[in-house]
Amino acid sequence: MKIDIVWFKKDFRLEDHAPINAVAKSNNDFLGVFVIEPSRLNEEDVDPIHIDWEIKCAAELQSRIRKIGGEMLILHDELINAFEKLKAKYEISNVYSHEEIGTEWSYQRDIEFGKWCKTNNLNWKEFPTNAVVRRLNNRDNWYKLRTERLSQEIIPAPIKLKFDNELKMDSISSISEIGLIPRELRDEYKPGEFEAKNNLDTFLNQRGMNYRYEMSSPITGENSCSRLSHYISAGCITIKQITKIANKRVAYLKTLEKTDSRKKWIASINSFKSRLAWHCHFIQKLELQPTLGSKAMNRLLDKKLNRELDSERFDRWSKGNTGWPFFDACMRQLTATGWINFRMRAMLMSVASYTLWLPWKETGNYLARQFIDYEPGIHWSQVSMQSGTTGINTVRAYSILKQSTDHDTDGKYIRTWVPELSMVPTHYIHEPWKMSKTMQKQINCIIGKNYPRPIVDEKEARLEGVKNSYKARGSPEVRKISQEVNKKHGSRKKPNKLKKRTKGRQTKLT
């Protein structure tokens, strides 16, 4: 009996799934396959929490596929080895998958798999992923193509699949079966397509009214943000699905009586929709340049910045032990939960790059391993921007003190994640090293003993980092490459009049 294989590349859903739909329309048996490749586990950006999350999402999908008559395997093997074994046991008619916009590792893997399929006379067809467009030379027509892609109808989930073959291979069910132990996270992340839709529903109808105004804070953002990123990165839900549901919600809100809450809801959902557009905009950069995780967009600029790895600084930065309370709280929250809001992610990278002058590759890989929702296209595009290695983006050098006083005025967040400072008076919570020695003894918080002194003078080091960045960007050779980077990766959206008037001000101390 012939089978069609759907190779799942972290696209764990039934609805809006072109590969599944292709098999459902055929007369062939349906076999889904998700392969955890040992070689991937050696990549510097991969962490057991990623694999654990993917296996849980795959297992949830496997259960749903079996309920409607199909079959799915979760395998631990190199991709071509796995398919050699499948080919020896089954008569494979077609292989279907989505495109994956990943790092060089997945890019090369796909090339090798394509060669293997051609050698073995197997038809492998890939379908587009979200609104990322393959094989573009530049960004000129991308927005138009994106809009067309997202306007297409949602592909319904199949009601029935079939698998009349005998199951001849064993499937793994948990990460422990491949010998990995993920770090324990405080938050419980429930896998699957239904949970993704439930999260979206609570965001659009309950939690998200103040999204626009509260997404920047790690305190309010934990509830007011959509909290869909880990579902999107695992492919439990698509950008098209989210956009259409958000549009329906806005259309409904516009039929209601005008109130302050209606105004806030519409503003927040529209702001959220703009973030959905940025999602594919950033991943498109990785499609255009798969080396973003290993090579800077502007390599000459990166060379002139000449950042070197200081092991002590890196260690204190990565462990949330810098002596800057708000920064340490953010890093510790990320480590403990696998998530933090977008603005704070940018701050973590900016501080590493400008204030501590650490190299982007090492810090970028470390952060990638902390995120439960790690999406290579978004992550490495942001690392490039926040480390100042594109040559085309505004220098964003985050002031930790400003972020701290803006988002945690009373220090409650700091005290939650940095318990060493729990007894520090609010007046000193943002800069505890300014307490007198007498006060430090009274509250049993000796700076330099119970909590570290700042690793460097934050303001002085940050401004020095900005200065050195401009110096590196100033040469004609670097500017020429920056122009090429902009031609390839820059947004084609026309700047408004305000942006034109402020074009000369290229530093943003946030």
Ligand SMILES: Cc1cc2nc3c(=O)[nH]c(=O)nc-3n(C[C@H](O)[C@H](O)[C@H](O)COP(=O)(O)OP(=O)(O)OC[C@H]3O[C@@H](n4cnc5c(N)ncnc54)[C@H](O)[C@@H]3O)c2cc1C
Given for the second form:
Amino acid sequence: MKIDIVWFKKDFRLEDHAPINAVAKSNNDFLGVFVIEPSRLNEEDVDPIHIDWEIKCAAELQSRIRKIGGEMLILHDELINAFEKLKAKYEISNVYSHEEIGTEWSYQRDIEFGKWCKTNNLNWKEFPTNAVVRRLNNRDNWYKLRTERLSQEIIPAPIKLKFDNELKMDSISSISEIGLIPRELRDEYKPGEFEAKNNLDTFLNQRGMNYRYEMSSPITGENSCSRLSHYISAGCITIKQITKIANKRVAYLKTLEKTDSRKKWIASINSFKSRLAWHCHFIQKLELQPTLGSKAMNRLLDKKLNRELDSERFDRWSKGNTGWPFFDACMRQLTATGWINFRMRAMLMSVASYTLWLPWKETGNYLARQFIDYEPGIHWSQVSMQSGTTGINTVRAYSILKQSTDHDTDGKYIRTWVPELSMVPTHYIHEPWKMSKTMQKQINCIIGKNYPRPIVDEKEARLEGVKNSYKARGSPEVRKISQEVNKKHGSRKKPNKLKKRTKGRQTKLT
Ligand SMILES: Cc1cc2nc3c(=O)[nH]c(=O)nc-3n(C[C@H](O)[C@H](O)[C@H](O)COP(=O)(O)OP(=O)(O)OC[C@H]3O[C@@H](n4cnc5c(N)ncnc54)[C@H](O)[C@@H]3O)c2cc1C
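With the form predicted on its own done, generate the form predicted in complex with the named molecule in the same format.
Full assembly next; the chain just shown is listed first.
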């Protein structure tokens, strides 16, 4: 009996799934396959928390596929080995998958798999992922193509699949079976597409009213942001599904009487929709340039910046032991939960790059391993921007003190994540090294002993970093490459009035 294989690659859902739909329409047996490849585990951006999350989502999908008559395997093997074994046991007609927009490792793996399929006379058909468009040379037409893609109908989930073959291979069901131990996270991330939709529902109907105003704070952002990123990156829900549901909610809100809360809801959902648009906008950059995780967009600029891996600085940055309370609280929250909001991710990267002058590849890989929602296309595009290695984006050097006083005025957040500082009076909580020796003794928090002194003078180091960045950006050879980067990756959206007015002002000391 012939089988069609759906090769799952971070697209763990039944609804809006073109590869599943292709098999459901045929008369062939349905076999889903998710392969955890040992060579991927050696990549510097991969962490056991990613694998654990993927296995949980795959296992949830597996049980739903089995309920409707299909079959699915979770395998631990190199991809081609796994397919050799499948081919030896089954008569495979087609392999269907989504296009994966990953780093060089998955790009090369897909090339090898394509060759293997050709040699073995196997039809492998790939379907687009979200609104990322394959084989474009630049961004000229992308926005139009993206809009067309998102306006297509949602593909319904299949009601019935079939698998009349015998199951001849064993499936794994948990990460411990492959000898990995993920770090324990404070929050429980519930897998699957129902949970993804449930999350979206609570966001659009209960949690999200103040999203627009509360998303930038790590305190309010935890609840007011959609918290969909881990579902989106595991493909439990698509950007098209989310956009359509959000549009429906806005249309409904517009039928209601004009109130303050209606105004806030509409503003927040529109703001959320523009973030959703960024999702594919950034991933398209990796599609155009799969080397973003290893080579800077503007390589000459990166070379001129000449950042060095100072091991003490890297260690203190990564462990949240810099001596800057708000920064350390953010890094510790991220390590403990696997998530932090956008503004703080940008600050973590900007401090590494401008203030501590650390190289982006190492700090970018470290952050990738902390994020439960790691999405290479967004991540490496953001790392390039926040480290100032594109040559086309505004220099954004975050002042920790400003973020700290803006978002954690009374220091409650700092005291939660940096318990060494729990007794520090509010007046000193953002800069505890300014406490007198007597006060430090009184509250049993000696700076340099119970909590570190700041690793460097923050303001001085940041301004020095900004100055050096401008110097490197200013050279004519670098500028020439920046123009090429802009041609390839730059947004084609016309600048709005505000942007026009501030044109030429290239620094943002946020
Ligand atoms: C250095 C750095 C690294 C990042 N790495 C990742 C990553 O690996 N994975 C990831 O999903 N996001 C990443 N982001 C973007 C952003 O921080 C997260 O998408 C967001 O914090 C996730 O929380 P949320 O789902 O509650 O977001 P919401 O604010 O509710 O946004 C909804 C969705 O819109 C998309 N989105 C939001 N902000 C952005 C953005 N700036 N760029 C592109 N898409 C966006 C995401 O898919 C997100 O889930 C990174 C940002 C920075 C500065």
